[in-house]
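Single chain ahead, by itself, as C-alpha cells, in the form predicted alone.
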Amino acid sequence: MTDSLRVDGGRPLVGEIAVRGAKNFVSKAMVAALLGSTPSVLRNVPEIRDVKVVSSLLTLHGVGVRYDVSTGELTLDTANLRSADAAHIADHAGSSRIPILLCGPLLHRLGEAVIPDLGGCRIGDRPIDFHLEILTKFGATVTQREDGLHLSAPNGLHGIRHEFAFPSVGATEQLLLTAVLAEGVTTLHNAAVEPEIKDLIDTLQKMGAIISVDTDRSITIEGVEQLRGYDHWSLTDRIEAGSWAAAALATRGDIFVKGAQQRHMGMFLNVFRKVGGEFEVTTDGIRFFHPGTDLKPIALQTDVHPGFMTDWQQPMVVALTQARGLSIVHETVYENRFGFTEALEKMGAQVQLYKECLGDKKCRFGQRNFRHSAVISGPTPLRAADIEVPDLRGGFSHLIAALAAEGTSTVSGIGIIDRGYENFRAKLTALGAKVEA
C-alpha cells in the first residue's frame, strides 16, 4: 500500500462511519494478557497497526493469537509463554514504545525481560525512565548490554509507594500491570485516571486483581498470587470519534460516527458545541455536524482527564482555523504538539505560536522555552499542498485540513495514520471524499 494519498478537498464529509476499540486501551489490554493463567478474550478490537505490532510481540513471546477481523473478537492463550531476545523483539515492535509495557507481566510469568531502543511519535518527551524507576522500585534489576536493556528480579517484585509529579497514562499502566501479583500492597498517587485507564482497571479486575480507586487521583493495588484470563468489551476510542467529529466542521460537513459514547466525550462535547458545531446522541453512536452558520472561536486548554485531551488538539485546532475571531489554545501535555501547524500555515492557516501560558493557569512547559501555546485567527480558506505526516495525531489532522482546502493536496507519510485510524481510507471514500492512493 502506498504511503502516499492524493486529497481532492473542498467537499463536505457527509455520512456514516463505525468506530470500535480505542486504540490506547486495546494495546494494553493484550499486554495484560500476559498475566493471566488462562486465555482472554477481547471483544470490539480495531484492526489497526499497533494491534498487529503487539500481536507479533506476544507471538514472539510464544502467545496463541487469533484474531476475527469481521467480529472484532481477539483470543489470547499464554499457556506456551517464552522469553525473546532483543534484536527479534526490536524487529517488530518498529517505533512502538509497548515493549516497556511487557517487563511486569514477563518478570512476573518468567523472572526475565529485554527492552530494545524504543521509538514513538516525536510529539514531546516519552522517555522510560519512568517507568525502569517504577520496575527498578519493584524490585526489578536493570542491565545495560549492546543490544538493549535486560531485567530481571532474583528476588521477586513487592509492593511500593509512588507519586508521579505530573499524571502520567504509561508509567500508570506500567505500574498497574506490575502491582497487580506484586507481594504486597502498592499505593500511587497522582495517578491517571483516563477512561482507557479504568477500562484496563476493569479488565485486571476481571482477571482476579484487586484495585481501589480513590476521588484524589490515589489507586492502591493488593497483590495476589495468581490472575487468570478475561472476556472484556474494549471501549470505544473516543479520540477517533473526535477526530471524525473535527473533519464534519472543518468541511462543513455531516457525519454519524457509530459506536461513539457520550459518556467518554462529555468535555469534547461541550468545547464542540461552544465552537458552534451541532450533536445528536443515540442509542449506538453520535452525530455530528456542521449547522451552516459561523463558527466561533474560543479559548482552550488541553488537561489530563477530566480535562480536554491533548489527542483532540490537534483535529480541533484545524476546525478553528475555520471559525470567525481569534481562538487561544494552550497545550499543557506535550511540550511539542504544535509542530503540526507548520503545514496548517503552509495551506494558508493564521497560526502564531508563543512560550508562554496562554491558559488560565501556568503549566510546566511555561518556563521551559517550549512554544506551547496558539493563536489561531480567522476563518482562512485553506489551499492545497504537499503535506508530510509528523505523527499520528498530527497526521490526521493534515488529512483533515487536505479534505477542507480548495485544490488536490499530497499527503505523504500516511503509513502513520494507520496505527490508530481503523480503514480510515475506505471511511474517506463511505464520507464522499476523493482520494486516490
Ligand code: UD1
Second form
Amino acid sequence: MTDSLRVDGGRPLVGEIAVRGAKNFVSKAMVAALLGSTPSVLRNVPEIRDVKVVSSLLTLHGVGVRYDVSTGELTLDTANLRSADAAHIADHAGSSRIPILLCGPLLHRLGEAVIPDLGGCRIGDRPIDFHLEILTKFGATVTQREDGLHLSAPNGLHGIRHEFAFPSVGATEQLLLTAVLAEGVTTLHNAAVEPEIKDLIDTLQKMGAIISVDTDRSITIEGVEQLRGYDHWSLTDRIEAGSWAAAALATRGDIFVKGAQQRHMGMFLNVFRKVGGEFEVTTDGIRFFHPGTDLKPIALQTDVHPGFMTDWQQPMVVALTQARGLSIVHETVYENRFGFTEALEKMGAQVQLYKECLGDKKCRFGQRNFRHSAVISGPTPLRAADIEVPDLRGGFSHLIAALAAEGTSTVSGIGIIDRGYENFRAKLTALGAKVEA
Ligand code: UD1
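Moving from the form predicted alone to the form predicted together with the named molecule:
Starting with the chain above, the whole complex follows.
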C-alpha cells in the first residue's frame, strides 16, 4: 500500500460507516490479559496497526494470539509466558509506547521486565517519569543499561498510596495493572477517569480484581493473589467517532457513525451542537450532519475526562476553519499539539498560535514557552495542497482538510493513520470521497 493519498476534495462526505473498539482501550486490555492465568477473549477489536504491534509484542513474550478480523474476536493465551530481550521488544514496538505498560504485569508474572527507548506520536516530550516513579514505589528496581531500562522486583510488589500531580491516562493504567496483583491495598488520588480506563477497570474486575472508584478521582485497589482471563466487549472508539463527526461538519456532509456511543461522547456532542452541528442519537449509533447554514465560532478548552478530549481537538479545529467568526482553542493536556495547523494555513486557514492560556483554566504550560492556544478566524475556503502528516490525530485532520478543500491534494505519510483508524481508505470511499492511492 502506498504511503500517500491523492484527495480530490470539495465534496460532502455522505453515508454510513462503522466504528469498532477503542484503540486506547483495546491495547491496554491486551496487556491486562498478561495478568490472567487462563485465556482471555476480547471482542469488537478493530484491525488497526496498534493492535498488530501489541499482538506481536505479546507473541514475543510467548502469548498465543488469535485474531478473527471479521468478528473482531481476539483470544490471548498466557500459558507459555516468557521474557523477551530489549532489542526484540524495540523491533516489535516500533514507535508504540506500550512496552512501558507491560512492566507491572511482567514483574508479577515473570519477576522482570525491559523497556527499550520509547516513541509514540511526536507530541511534546511524552515523558515516562510518572510510570517509573510508581513502579519504583511499588518495589521495582530500575537499572539503566545500554539497551534500555531493566526492571526487577526482588522483594515483590507492594500496595502504595499515591497522588498524581496531573491525571495521566497511561500512568493511571500503569498503576491499575500493577496494583491488582500487588500485596496489600493501593490508593490513587487525582486519577484519570477516561471511559477507556473505566472499561479497563471493568475488565480487571472480571478477572478477579477488587477496585473501587470514588467520585473525587480516587481509586482504591485491594490486591489479590491470582487473576483469571476475561471475556469482554470493547467500548467504541470515541476518538474515531468524533473524527468522522468533524469530517461531516468540515465537508458540509452527513455521516451515520454506526457504533458511536452517546454516553462516552457527552462533551463532544455539546461542543458539536454549539458549533451548529446537528446530530441524532439512535440505538445503533449517531448521525452527525452539517446544518446547511453557517457554523458558529466557539471558545474551547481541552481537558482530562470529563472535559473535551485533546484527541478531538485537531479534527474539530479543521471544522472551526469553516465557522463564521473567531474561535479560541486552549490545549491544556499537551504542550505542543498545534503543529498540524501549519498545513492548514498553507491551505488557506487563518490560525494564530499563542503562548498564553486563552481560557479560564490556568494550565501547566501557561508560564512556559509553548504555543498551546489557537485563534481560528473563519470561514476561510480551503485550497488543495501537498501535505505531510505529522502524527495520528493531526494526520486524520489533514485528511479532513484535504477532503474539504477544492482541488486535488496529496497527503503523504498516511501510514501513521492506520495506527488508529480502521480501514479509513475504504470508509472514505464508502462516504463518496474521491481518493486514490
Ligand atoms: C493517552 C492516549 C492519548 C490521549 C492521552 C490524553 C493512549 C494510547 N493514548 O496517552 O490518545 O491523548 O491519553 O487523554 O491511551 N505525562 C508526564 N509524565 C508521564 C506521563 C505523562 O509528564 O510519565 C504528561 C504528558 O506529557 C502529557 C500528559 O501527562 O502532557 C498527559 O499524558 P497521558 O495522559 O499520560 O497520555 P498517554 O497515556 O500517553
